[in-house]
Structure formats: C-alpha cells, structure tokens
Amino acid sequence: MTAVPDAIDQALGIAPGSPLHALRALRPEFVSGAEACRAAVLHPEETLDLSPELRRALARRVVAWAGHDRLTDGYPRPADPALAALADGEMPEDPALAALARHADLIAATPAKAGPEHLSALQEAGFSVPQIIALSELLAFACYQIRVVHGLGLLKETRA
C-alpha cells in the first residue's frame, strides 16, 4: 500500500506504519478501489454537466451527517454561495439544488425510505436519468465512506 495517506487514512489520522495502517495494507485492493471510486464520482471523465464543485458540495453535505469533522473536511467548502449552502446543510434557494438537498438528506439519514417517487422529484427538478445515476453513485460512495471510517474508527479506539 502506498505511503501517501488516502482519504480514509486522512479522516482517521492513520499514520503509515501504525497497526491500523498495517491492517488496511492486508487488503490493498480495497484501499486503491475506494480511492479510484472517489476519483470517479468526484472527477469523472464525463461530467454530465454536474461540476466537481457541485459533486464535492453534495458529498460534504452527506458526510456531515456522520458528525466526523475530519471526514467532512476532506470535501472543501465551495466558494460559490449556493453550493456552500448546499454543502453546509442549508436548504438552497435554487429549486434544483433544493430538490437535490432533500434527496441527499433522505439518503444520508433514512435511505430505506427512498423510493421511485424521490427519483421522480429529481427528474421534475430538471435532472436527467444519467445525472440521477451519477448523483446516486456519488451518494452511495459518500455513505460507504462514512461506514468504513466509522468501522475503522471503532477498531482504532479498541487498539488505543
């Protein structure tokens, strides 16, 4: 595994050579896979008119639900005021961003309640099916990252 900390190592403060770093090194494909997925959802080759700033803002909004400051800090707050509102958990004034915020909050807080009607609301707000798929991938990755950081954090606590 590379000596350069990935986003999960950074979120947890896992130092190279530490026991938890060595544990993660046992499955390097998971480490590299998570980083590749992060890059793919934040900076895809085909943006589908979903800017990297929008993607980071949405990821920041979702990971903030976990209450893990270092994980949230891994997604810088956008300079654009509308995207900053989205990232900060506020309800944006823009109707399309507000629909996206409501959907992201649903997925972050109560994903089992999500249904086809929620995807239809995104379409009604102007998002295309390919954009909704890309946004769903982003939301899924952010939720995955929360769970990995939480689980590894528990391991880190038990080893301390």
Second form
Amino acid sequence: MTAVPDAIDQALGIAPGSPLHALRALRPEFVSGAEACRAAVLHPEETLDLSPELRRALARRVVAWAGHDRLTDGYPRPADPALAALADGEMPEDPALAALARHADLIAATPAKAGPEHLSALQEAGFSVPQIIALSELLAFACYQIRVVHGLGLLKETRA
Amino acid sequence: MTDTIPQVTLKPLTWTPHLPPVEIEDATPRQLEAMKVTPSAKKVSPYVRTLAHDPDSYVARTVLFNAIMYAEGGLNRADRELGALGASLINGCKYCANVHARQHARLTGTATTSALFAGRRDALNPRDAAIMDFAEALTATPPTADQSHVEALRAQGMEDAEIQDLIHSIAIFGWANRLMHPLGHSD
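With the form predicted alone in hand, show me what the form predicted in complex with its partner chain looks like.
Following is the full complex, with the preceding chain placed first.
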C-alpha cells in the first residue's frame, strides 16, 4: 500500500483510515494497476507526439461527462486556450482538436454508435494510426475511471 | 413460470481491425516485448497487434485487466464474467459480449446467457438480475447506479469486497469495449 493517495482516492475524497480506503487495500493490484495505466496513457515513454497537456485536456473532457468534480479536478484545466476549449467540453476552432473533441464525445457517451467512419475522420484530421490507438486507450481509460469512482463512491458507507 | 427458454450455444466470432495492425516483422523491440504480455502467447492476434501500436498502454492495461478478471478470492469468476457481459451489451461490443457470454456459460451453464440473448430478463435468477441491473446502470453515461443497486446486491449476500470486484469487472469493460468495438468489427 502506498502512503500517497492515488488518483482514485483523491477523486473519492478518501484517506488512509477510512473504511473505503481499507476496502481498496484488499486489492492492491487494482490500485497499482490503475496508477500504472494512468501513467501509460498520460505520459508514456513513447509519446507518439501527443503532449501530456493534450492528453490531460482530453481526459478532463471525458471524465466531465460523469459530473464527479473531484475526478474532473484530477485533470487540471489547461492554460492554453485551444486546449482549454477541448478540456471544457466546447468545440475547439482548430480542426484537428475539433475532430478529437467529437470523437471523445462519441466514445464517452455513445460507444455503441462508433464505426470505421469515425476513425477515418481522425485520420483525415491528421492523426496517425499509432496516435489513434493511443488516444483510444486514453479516452477509454477515462471511462474506466468514471465507473470505478462512481461505483466505489456507492460503497462509501461501507459496512464492517 | 413453466415456460422454457431454448438453450443457445454461442459460436466464437472473429474480430477484424478497421486500422492496419502492427506487422510482426515491422515491430519495434518494445512492441515485440509488449505483445508477449498475453495469457497464451503462441499466436499474436490482430487485436493485440492493433493495440501494440501504443506499447505502453497495452502492457499496463493487460496487467490491470488480468488482475481484475482473474485475481484469486473475492467475487466468483462467473459473476465477474456477467458484469463484463452486462457492460458489453450496453456498450454494443458484440465481440466482447460473445466472448464473455461463452465464458459465463462454460462456468455455470447456459441458463443465464440464453435468457439474456432471448431478451428474457424476467427469467434471470435474483442474483444475476441484481448483477445485470448494476452493470447496466454503472455502464450508462453518466452512470446511474445508486444505493438501491448496492442494496440489491447485498440482499443477494454479496459482501462489499465482492461488490468492489464487480465494480472493477464492469469498469474494465467500460474500457475494453471502447477499444474492441470502435476499432474493429466482428462476424
């Protein structure tokens, strides 16, 4: 168990000593595994020319769908105005960022509707195949976080 | 109720990527290393080769996925598979739904999956119904799962440690479905 609260502890607003923290400690591999995934999608060794700032902005846009403020706050709002528009759920003026915004919303809210034409749109906007894969993992990771935080939040009044 | 539901045996589907996967002969050393992180490494599937374009996330996700679906103790395997199936049906991932329905059937028989694929939610046993209700509500965007879902699971004898396992099996398919379905098609 790590002493430093991880992103999910922070999103849940829990600290060591709370029943929910103790529950999470029963599955240390879920805790460490999610942290390793977070690092891999936000600042991987192979960046594929996708900046950490862009990645965080996109993650913020996706997690905001769930309305869990502390989870959203885990991805600080970018200073750059174009990235801030992406992070805030607006439609960025830059065509590549706009394509990314549309894809993020599709994947976050209605993944069942995704089809090959949506990948073509990203390719036409200038994203490479490896970049599309990395962005897909990032978007889907944020969707994973939403469910873990929402679900565990329901166990806050956990029984002994 | 005395009506019977025809028992279905699902056939495996084949998944084909929309984007070109990594070809083994073109793979970087890190991609080659990443692709070894599979339960059975004899053959590298198109799915693995597609995601190996980003070796970092592939490796990290696979480690987490295996922990959630196969960790010892806690929630039984069949219930984890049902959580995965519930998420996959909502997210429209035909391939994942097929794989995890077959896993569930292998572990506990075809009654539950046959009822689900026949649209007969009323025929589920109370525990499976509680799991499916929770899986659907947690999978919705934004999630609509609430205290009543947790109480329904507890009423079926589920401990909070087991509910935690179920949450993770549903959540990890909120991730996996968003790769498998958008990035390819199955038939």
